[in-house]
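What follows is a single chain, given as structure tokens, in the form predicted on its own.
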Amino acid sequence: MKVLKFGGTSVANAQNIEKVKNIVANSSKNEKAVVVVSAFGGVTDMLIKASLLAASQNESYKNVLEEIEDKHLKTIQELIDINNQSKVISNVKRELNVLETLLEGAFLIGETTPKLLDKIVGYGELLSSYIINEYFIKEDIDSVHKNSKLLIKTDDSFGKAVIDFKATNELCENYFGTVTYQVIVAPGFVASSAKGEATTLGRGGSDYTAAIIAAAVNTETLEIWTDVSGMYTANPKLVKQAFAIPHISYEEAMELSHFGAKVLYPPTIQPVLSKGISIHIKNTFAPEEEGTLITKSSNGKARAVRGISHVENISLLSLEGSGMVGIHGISKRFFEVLSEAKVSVVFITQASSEHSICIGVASDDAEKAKSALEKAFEYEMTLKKINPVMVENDLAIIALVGDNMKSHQGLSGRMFSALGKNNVNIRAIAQGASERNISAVINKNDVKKALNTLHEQFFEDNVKQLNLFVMGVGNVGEKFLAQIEQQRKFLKKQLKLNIRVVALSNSKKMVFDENGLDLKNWKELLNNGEKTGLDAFYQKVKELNLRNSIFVDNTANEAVAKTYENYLNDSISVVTCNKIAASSPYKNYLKLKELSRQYNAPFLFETNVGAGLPIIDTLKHLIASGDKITKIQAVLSGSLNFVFNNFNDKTDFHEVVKQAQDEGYTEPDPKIDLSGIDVMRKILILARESGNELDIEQIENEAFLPQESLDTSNVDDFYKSLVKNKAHFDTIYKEAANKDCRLKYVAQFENGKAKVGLQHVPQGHPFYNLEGKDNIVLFFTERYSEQPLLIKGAGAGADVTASGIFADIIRIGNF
């Protein structure tokens, strides 16, 4: 004999139920099935609903009665034909006046007693049983309902009532062993005390229904038909890499659902647990999918790690105080109150010191736990032994669940660092000596964080997922989400790397989407996108709370580099190719650096000195190994490089410095590069990653420009300014010919000092054969004493920069 349990989406309506008969016809063909139903969708809430409005003397219960009413007769009127209503409506209406009578009771005295409740909310699933059995007779199914209530005897603990198994099981196996129908039809969750009364079995009092009959009739398998295709490694509503978990362990499932994973109640499988039934869970609407198979082995040797799950709404309860240190019985004293209280405690840990004792609670019974326990200490708590109770609330508890975790060194230190790389806070901590439970007490905020920051670390082969938040899509940012789309699917294969663009915004509009932005045509999802703004889009990024999330800045705006320190405090890490941030005050450049350390989130800036050279990266390598700088000579300004390598007697200099602009290796501004400010920038960069404090201002910069030039306050006047001037810099270019040099501007940081100023380099200088827009450092350490370490290459222009600000990404993606 078969046992079939469906719950409250799977017969929500005619359509679902249409899909529960063609499952039942199947499964019944060669032997006897015993379907277990649960209520409508959503018609338990809406009885208790009734309940509690009829008991505060509310004349609105009648209204949610009338909605019953229609519920169950629409599904009568869609399920079975007009010639064969009459009788199911009559002996329905005649229910839901029984019904109507009982809620009448509580209206008039004024309340709802436990006893009167479980009658009440019991009518949910008699009269689903009874229309799901009328079809199936309708469906030329050999079908017959029987009353749960008829099988299943409990004691008078309404509410939540304890089965008494030995007259369960006699009545079940009397039953069962002679009907002689294809099909039973029963309802879930109800049941009777000895005396007949009507009692209820608790939350997922429907699977334990299906449970009881399972073990009375000693079925190989009871199949829980739902809407999910089994137990997931994780919620696949907060993770969508989330899968079903083809075979675990009963213990396995046990564990995975006291926390939280609601497609199985704990409860339900202790019935079958003894007899070594399995239990098989099924989608209803797609029962071809495999599902999961709970055993008594999961021959789950392969993943130490079989699931991940979550308890929300729990408090944290702490009890501490120095006159707990070896006294005897504080222990038993302190559950014994919450015991005597109905408090169930889902999570407990302690201190060896013996100084505290820490549990975790449902938040609704946070205040009755506290107030229970300050009453039962109060002696303590007056002489100060014991202080008051501490309450932590809006949290929740994050389970690794597995039966081979305790084979497997290190999963604690893999969860417990995935989670603080991401910047979860643990409150408390909790593991059996089973180990089959790893359990963390987090913000309930972090959760879906968490998640997928674990089931990343333990489920989905190593692929890291990154999630980028862009600001700035002109020329740099267009070519970086070329780049991106370009290369997504080989740094998923070959790095391990799942890059997705989150957000993107420029300086009107910005667009989200969690799941990642479409790249082929993300112009158009901006320009369609929402009102931006620099806290509008912090927030934004802050609310949503990804894990390895990174903010990337693609513009040249001070303001936008205002707002790295609320990004890195919130664990969010900094890509730029915006020298503003790290070329600020020393002070500040400072405190984002320890930030940036402090909150495990990388500050990274390789594109500040020569677009997409690896300049910065390797500095930081020597320093790292040991190394020390004792000088710095280089040609940073790629714009500058261009300016004079194509600058003679035969052009103007203001053309060049506008071809420099029209393709892209100059700022927006390019005064900031003639100025020469942008190479004191970089050369500042460089002494400070060098382990030098320097600020802007103790730099030497020898300008060129005339002060006329230096003094305009927009590119047209400056650009003017030029052509006014072109004798000043035909005088330049002449003075440097005559000497057989070439013009470099040329940077230089030695003994604490830097300077910045164009210079005449002579032929056989490094400097002198320094093509188009290249760049050039040279690095003298205690290393390379006499003979430097040379870096050169394009050091200006779109598609450089935007490979450097990936190779950022790409070095966090590996951090």
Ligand code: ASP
Second form
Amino acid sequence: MKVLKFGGTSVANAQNIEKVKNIVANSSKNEKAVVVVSAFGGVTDMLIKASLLAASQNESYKNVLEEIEDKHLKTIQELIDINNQSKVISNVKRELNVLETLLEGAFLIGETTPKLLDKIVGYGELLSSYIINEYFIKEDIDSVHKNSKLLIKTDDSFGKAVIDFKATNELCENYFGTVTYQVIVAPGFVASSAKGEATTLGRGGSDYTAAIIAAAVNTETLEIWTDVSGMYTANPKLVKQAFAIPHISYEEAMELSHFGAKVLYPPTIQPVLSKGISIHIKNTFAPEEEGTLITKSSNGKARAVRGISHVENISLLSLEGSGMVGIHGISKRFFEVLSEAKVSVVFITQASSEHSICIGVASDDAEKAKSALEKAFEYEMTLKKINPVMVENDLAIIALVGDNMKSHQGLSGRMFSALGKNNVNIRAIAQGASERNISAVINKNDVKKALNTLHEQFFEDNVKQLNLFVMGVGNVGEKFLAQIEQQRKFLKKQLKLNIRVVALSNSKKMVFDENGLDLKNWKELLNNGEKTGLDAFYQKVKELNLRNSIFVDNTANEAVAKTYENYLNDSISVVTCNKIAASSPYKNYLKLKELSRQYNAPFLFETNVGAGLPIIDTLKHLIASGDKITKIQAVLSGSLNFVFNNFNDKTDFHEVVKQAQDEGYTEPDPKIDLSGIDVMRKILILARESGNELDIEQIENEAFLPQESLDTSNVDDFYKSLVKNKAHFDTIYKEAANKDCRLKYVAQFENGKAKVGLQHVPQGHPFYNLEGKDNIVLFFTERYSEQPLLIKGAGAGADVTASGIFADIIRIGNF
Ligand code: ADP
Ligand code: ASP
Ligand code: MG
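What would the structure be for the form predicted together with the named molecule, rather than the form predicted on its own?
Following is the full complex, with the preceding chain placed first.
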């Protein structure tokens, strides 16, 4: 004999029930089968709703009842041909009439008792099992209906009755020992007390019914057929990457289900465990899939962590006070009080100083627990030896589970550091003495992020998902998106990084997709997006609360730079090509750096200097390895380099500037480049990154522009002033040419001082042959004292800038 249980979704409608029939027909060919069924999907909830409405004397319970009736009648009509329907329909209607009378009773009295509620909610299973059996018979299955109330005996704790195993086993043995039918369809969830009153086994209790029967008749396996392909490494509704665990031990399954893996009702394991009956969880909608096998011991070579589960709606209660130290029996009293109040404790920690006890309970029980404790410790509280009970709500528990966790060091370290990096605040921690479980209490809002973070850490073979929130889709932004799209597959395979762009914004619109935007048509998506705003964007990023979040700023906007602080504060990394923040007042720069450290969120701006060239990163490595920077000399402006490479005695200065602008090498306002501001910002950033406190006002700028040009207020006037001062520029060229030198706009930092300005560079100097828009940096350090460390290459352009941003993101991925 075998036992198969089908859950609510598996029997939610006629189409699904047909699938159930196929499985049962197949399964019962050579062996008798007990088929335990849940109520049709959603019906138990509807019954509870109807009872509560009736008890509050709200007539709309009748609408719910009607919905229940429609659901059942529709299913019958679809399953059973018209000639055979009438008997089934009239039987069901008769039962529904009784149900109606019970609800009417609740309505008239304005109350339901747990006893009445049990009688009412049991109708879901009674009706579903009756209808399914009738359908099986019509489909030529040798099937009979047996009401589990007559088999399963309990005490009278209505709502979650306790099994009387002796009586139950006897009844089951007698019945199943003599039954001649090949298939026996029985309702799950329902039972009866010694007096014959209806009881139920608790929400999700049909699994338990099946396990009790399997144990009573000693089957080899118990099959739990549900809507997922087994017990997953985490709730598949919240963690997309979760997968079914092929084989797991009773204890692990119990621990996971106790901590929220709803796929198995926790008490289910207990009756089969003592008999060594294995449980096989299978998917009604994909019967070919392997599912999960639960047996005494699982595969020894398996991962240390087998699953991650969570329980929502938890409250923490803490009892604290000097009067608790060293006094015997406090814990005993504490837990006795809770047990008398019928509060079940899901989580316990006690400070080793004995100064406090902290427990987690279901939020529904929190008030009850608080008042029971305050009553019990009233005396100590009036003497101020114990403080009033503190309650914290809106929490959740997440737990790592695995039999082999005890033989692996460092798991809790990995768990908490992964959570910490993602700004998941941990309120309390407990590790079971069996070391099969490490659990933590966190904010309810962080559950999804925490589960995904831990899943990635323990199950995804180190594939790390990076979630990007990108602001700015101009030249650089567009190239950046194209590069990501091109490299995604490679990065996933080679670097184990799964990069997703979750949000995009330009100055008008923004678009979000938690599952990653399709970068092939981001323009269209963004066009159809919603109105953007810096705060609206930030609020949405925060709300999504995704792990490994990175804010990417591809703008040159000051207001955007001001928002970095918010992101870093929430442990969201910031990558930017915008120089404004890193060159803002030193206090602000330092603050951002500190936030980054404090919240473990990298703040990277490699592209602020030399676009994609690895200048800042190299500097960081030099310093981290103990080297000291003595001098920096650099040509850092692609635009100025272009201008002075093309300016000679055959060209006009203003024409060369115009050409540079036309070819996209200058800022829209070329004065920003020619005045040296841009280079000042860059050397400032390099000086700061080498550990110096410096502000932009302290940088010496030997301007080569005449004052008149510097004073202009628009681009037109600026050009006019360049034309007017032709002689000034020609002289600058001649002075250099006479000495056989070339003109380079050089930035320098030495002895705590920075300066920028035009210099005569002689032949043989590393700057002399600098071409086009290239940049060059020389780092003179204690280790590179004779010959500087030299970095040279294209220092401007959208493509290289985009790749520099990309490189920063990969750095974070490997962080
Ligand atoms: P049934 O009605 O078949 O008894 P349940 O709804 O009680 O089904 O349980 C199956 C559901 O459990 C799944 O649809 C899934 O959402 C949820 N679930 C939560 N945690 C897990 C997990 N670790 N593995 C599988 N399912 C889980
Ligand atoms: N129908 C009951 C419930 O929804 C029992 C079960 O489905 O396991 O809780
Ligand atoms: Mg269930």
